[in-house]
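Only one chain is included here, represented as structure tokens and corresponding to the form predicted on its own.
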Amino acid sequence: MPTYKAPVDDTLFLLNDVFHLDRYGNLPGFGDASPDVVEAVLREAAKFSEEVLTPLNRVGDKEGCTRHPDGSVATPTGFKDAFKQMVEGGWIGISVPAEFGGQDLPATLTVAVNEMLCSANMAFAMYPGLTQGAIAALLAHASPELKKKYLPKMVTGEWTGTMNLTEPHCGTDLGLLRTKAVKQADGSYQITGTKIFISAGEHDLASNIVHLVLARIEGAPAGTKGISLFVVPKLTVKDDGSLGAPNGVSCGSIEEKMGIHANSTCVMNYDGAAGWLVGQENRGLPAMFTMMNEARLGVAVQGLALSEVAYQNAAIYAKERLQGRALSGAKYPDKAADPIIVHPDVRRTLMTIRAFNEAARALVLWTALKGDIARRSEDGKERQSADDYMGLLTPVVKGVLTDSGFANTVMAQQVFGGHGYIAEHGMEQFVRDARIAMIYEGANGIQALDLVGRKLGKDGGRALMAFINEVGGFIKEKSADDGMKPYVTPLGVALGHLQQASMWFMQNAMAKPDNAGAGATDYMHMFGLVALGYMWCRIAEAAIAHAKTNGAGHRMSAKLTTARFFMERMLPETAAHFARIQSGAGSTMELPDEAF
């Protein structure tokens, strides 16, 4: 059975060494975030990952989720239990605002706890992720009656919460949909039509369910401009708080799916169920969008958390598994054999995947600063510059971080050989489990679109230019330090190899949108690897300063080779990359549709 062990120390490291998070004790709830209380919300969150969650992993993917006749789901062995213990300990609400009852602690230290919690369990994990996304789209959107009446017990997870978008004939092009809502005298609406795809949609965790639901006003426009946001309980809800008569909402059935077994994937049926009107009318998809965008940043918390995971279990096979001699003699002569970690091709693989997790971590808790700044800052023009650099970067890190964190799984899983896919060590389940965050909340190649077709060019670029002004001053400032010149001088070339790739899409886009629709993937990765780069510059000056101050460490080495083995053996992809997209579209397009 595979292990788990939440990497703490290295969070602490990132929060308080590299981006300083006591710096911003300006911004509400940053105070109360002291160095003590992080430090013991993150060691409480590892000691609930390690010991009630990772053993019932395996336990919920062999079991799966049963659907019983009457439409009622009941979850695996133990999983009630555990979030029993969720609900006390209050992890759902750790930076919803005290008023609903809330922490109002930085959402920055949810990003960190929710990683401890996908690693250790990605499909129970899942069920407070999406609560935590539905409760983020009421804040923003939903009227005060709304908001009173269903955020403190989704605060609290005695409710969960759900989002239904998908319909069988449409996923992406939400133009399609026809899922109705017809307004009754009363204000509310009734909501017809099915939903597929449903994740944590009917379950036994938690008393009632709030579903936020995109559906077409009767007589609304056409395509996107004519959807509307609904909640609709599984249960209504009184004037008092209390629970009212079932909905007209049910399970139809449980998707049967590659992974994630102990999810309830439903496909969801509403039959004239009531539903109250979240926002404006014909206004849904923004509001929507507030939770897509905490599920994107999530997703790509689940691809770090899964390659995480999977890289300590191969690691640790690696030192224990006895087969061959090392190529410059054997290293433990005492032994039949040597363990597999001697062998460079076993170590380019565990570096290769090191490499990737610890810039990841960073990259994602640096972005979920930018959201707390973004929502919590006085000055309006931080707060726009936070929210440019997270509309920009949210499709790069949902997509780079899913792609190679489900790779990084396969790379693991690879270590094990044989055993790796025997389902006893756990390696096959990380990869199984790791598929779908490439999928969902918009698929990979959808978000490399969103990169290159909406974000580059909104503001006039302002984005971009921000973010390459940024990494371009910093590789300045820092390129006259001689201990920062490994790190910088790559990272320059990567940064240059960004900027040409930009150049040559606005020349070469524009007139003919298939050559930026053939590059979107490489430059979404090029992206990536640079933002992945320029953590690894943060995380090396930081290392370097830590070390002088208290002694060159282990751990502070370790960081620095494996930042040198990103800039030597990683970064130098954006040379691929940018090949690839200055080939433009010809021989991708020019075959006919029926030679496939």
The other form holds:
Protein chains: 2
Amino acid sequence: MPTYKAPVDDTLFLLNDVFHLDRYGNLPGFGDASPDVVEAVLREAAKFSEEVLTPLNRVGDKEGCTRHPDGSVATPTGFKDAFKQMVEGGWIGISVPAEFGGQDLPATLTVAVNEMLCSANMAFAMYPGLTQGAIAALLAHASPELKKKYLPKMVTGEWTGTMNLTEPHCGTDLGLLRTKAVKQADGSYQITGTKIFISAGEHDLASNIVHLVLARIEGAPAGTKGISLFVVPKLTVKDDGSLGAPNGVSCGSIEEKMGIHANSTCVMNYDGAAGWLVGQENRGLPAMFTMMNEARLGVAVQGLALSEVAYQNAAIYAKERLQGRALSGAKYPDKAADPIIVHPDVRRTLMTIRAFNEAARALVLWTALKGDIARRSEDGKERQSADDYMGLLTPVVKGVLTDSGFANTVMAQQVFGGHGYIAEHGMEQFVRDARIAMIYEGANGIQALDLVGRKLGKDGGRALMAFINEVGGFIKEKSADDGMKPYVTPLGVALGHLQQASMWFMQNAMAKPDNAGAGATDYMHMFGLVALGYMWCRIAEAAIAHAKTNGAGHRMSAKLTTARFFMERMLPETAAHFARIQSGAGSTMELPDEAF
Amino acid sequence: MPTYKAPVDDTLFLLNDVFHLDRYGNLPGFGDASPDVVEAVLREAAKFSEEVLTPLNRVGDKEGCTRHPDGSVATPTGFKDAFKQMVEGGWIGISVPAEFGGQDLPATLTVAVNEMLCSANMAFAMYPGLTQGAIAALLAHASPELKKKYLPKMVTGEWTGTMNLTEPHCGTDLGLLRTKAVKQADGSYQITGTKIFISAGEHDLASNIVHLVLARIEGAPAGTKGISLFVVPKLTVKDDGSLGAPNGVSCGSIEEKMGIHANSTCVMNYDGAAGWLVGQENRGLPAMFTMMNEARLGVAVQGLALSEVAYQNAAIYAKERLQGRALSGAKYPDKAADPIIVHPDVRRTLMTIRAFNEAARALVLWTALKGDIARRSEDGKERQSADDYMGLLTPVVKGVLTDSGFANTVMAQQVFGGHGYIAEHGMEQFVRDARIAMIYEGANGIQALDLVGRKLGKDGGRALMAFINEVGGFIKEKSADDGMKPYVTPLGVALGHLQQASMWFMQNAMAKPDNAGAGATDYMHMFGLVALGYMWCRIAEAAIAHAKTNGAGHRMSAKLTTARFFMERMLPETAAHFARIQSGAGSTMELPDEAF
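Moving from the form predicted on its own to the form predicted in complex with another copy of the chain:
Once more the chain from above appears, this time first in line as the rest of the complex follows.
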């Protein structure tokens, strides 16, 4: 049975020592996020994750969700009680404005908490996670009446939320969607259609479920410009806030899938269900896109979270499992064999995952902080620059953290040998659960295309230039500092690759867009390596400063070793990405479709 | 529901045009393998795989095996009938000497057939596959009496075989094993102990199961030098060959695991079971090792097989699924959207898998051919050189083909988007099934260590030198040929990396073995890339020759494009591997064990 210990100290180190959260006290809401409040929230979330959610993870996988003939769906044993505790803890609304019952704390903190929930029990964490996404959509676009009607109970978690985009014939290409909305005399709409892959679409954790549904209003244009967003509650809500009759929406079936068994993935049938327009007619897709960044960051966190919990269990196993002897001679001669952590290949595996996890955690917190600034700053220029950063980094963070997060669960499973393949150890569940994060909220190939096709050139490349200047500036500033050289020198090389690759796209993809498409995934991963490398430099800087103030300790010196491992063994991959990008679309696109 | 079409034409092209099987007609048994016999065998195996085994793959995954309270194990619906057809087809013994009922055809052909069986239904194919492994062990080491008693019925498949190595506390480190053997007056032994992870340990497909068991004879030395190999039948076999009483061996439980559900992975309890010594006392481990190469090649084939079937289904889906438009404008304007195969990132995915599959198939056939030569040649020097090759390439082929095979199933699954995560499409099963191949028959980290720690330096590096000379000689020979330049020039660069990395180990790992251990996995993958690159050069050479004789056709020109893709996009990775190797063990080994 896997265990989990939330990385509270590491998160605090990042927030306090690396990113200096205290410097953002002027942002609305950040004043309340004093170091002791932040620490208290994290320690409480850690306790809930470790003690309540972790033990339910295997149970949830084994039992899965059950759809009854009446269309109701039961979650696994223990989930109802755990969700009740979630509601009582007020976890869903920690970053929601106080007027709707939230605590108005930075979204950065929500991201840190969500990592813990996902590590402990990803399938469970999706229920509150999707509710947070629906809350964000309503906050941004719904009328005051709709907000007042739905938000307070969603913020507590008494009601949960969902996102309904995909249909059987359309996922990525939402322009093809067919779900219909017919306007009624009272201003509401009748929604009819079938949605698939609806996470948390039906369950027994909440008294109501608030579906956000994309549909096409009768007579609206074809394609993406005729799509509107609606709120469709499972049970209608009366004007006094009490629950009314069932609405015409039901769960037709739940999917049998590779992982996240404890989250119900539903086919949802809308049969003339009453819905209310969120935002403007035909502007449903842009409305969805405004919260895409947060949603994608949330999925990136899942990649990190599973990588972290898989790492922890692999490290424990590697220290316990006795097998063979160290290459340089027995290291624990009193034991029947050495623990497998003495073997360089096991070390390499653990170091690779660890070097990813710490930098990835920094990157999601840093990106979330930019999101907070973009939403909360009173300085327009600061908002714009933070928003640029968020837009540029979102596809990178989503694509890279979920690809690597999955790969890391596979590596951690490998440390267990044959035992990793057996369900009871829980390692194979991490692999199966992590796999979905590469797919949903925009498959990673789409993230890469979003980055290369949309974000790079946006506003004349303003966001990219700002990123390159920030990283380049940091390197320049530190290049004379002997303590920082081992980190900034390799980062300089990698940044050079990123600049050259960006240039290559500018020169070669205008006339032939396939040249960008064929290199998009490599570019995204190269970008991710540079961003993670930059985070390691920031961490190294803080670790050196921390050691100066508090004396050199094992924890800080481990960070420096891990930073060096990243620079020596992971960052050099940018060269291979660059070589692939430069090969262009030629051999990739040459064969006729029939040849496949 | 996934489909499968066996790659008969590609296999024939490799055997005939690339490797010129006809040139080996002087090897015993090869004379019978005329081109028409080979083709007939492959077409028949293809039919059986496509029509009988493929439809049972999902069924097998869904139902799994069931252990009844009496210890008997039922295989999934349809497996018994399919296995009966397997026996009737004589598939198990196609490469077994005629005196035991086999057809004495090249093992190369068995490898080609096994790829098809594994693509169609890996969990099923393991039952005959393990039987073939047990046959090989008995052929190599058993006394004439034991051979006569067991082999004929195993060769038909009336009885199946297993390998019993692992115990709860020992997998890789067999020196720790505890299963006991006590000699009896009649020359037999009483075997007592518990074995785990025993594939096909108990089932209902055959009337008897012949277990090969590693155990320690009472009084034998501790460690690996006190291990002996025994044959322990499920039902004892009377001298007239008829079945006698049940032996003291039973299936204690079957494991719940990530994949290959249709193969029963058993805990086997030996409770004073009667066993007979195979080979010499205390020489069990070397006996096992003599058939390790074939067993590992068999697992490598599983990696290729799942990559192939996953590719085929992803290619079909990519041509059918309509979503979005080509970057350069609609390619199928009459359809609601373009099929996703127009997107460069989807193409990149398909080309990557395909460029692996064709070269990997060449590599396993080529390695198997070396195995045939090592066993059958009458020229001692030829036998030695083939054996060297086999020994050197086995860890590379096992490690690289299963790592990449798994990664390719993940990539193929990604092409399906959300549908790839749903069980009914079958793509997620390929991922789960492929995962085990990286673990069993020596986890891939062990393969890398075997390569670097054992095979490189063996006999003064004779095998490595021979490989480098063969590849280097080929490059030199073709470097003046303009048609071959696009393939041999990049291979020369990669071969250079391999040579330099080998040199680096010689210079840096003698004094500090961890320097080899920390680079072992990178070296194995670098070696794999060079070997696959060499295969692509051989294929390109044959494709150009074929086109000259038969006229340029789509099939041959697709091979040249795919070879170029490999050279441009996959081979350059050797540089990143080399960079990692050169970084040595420093940051990998620096942290104390407690820091993890």
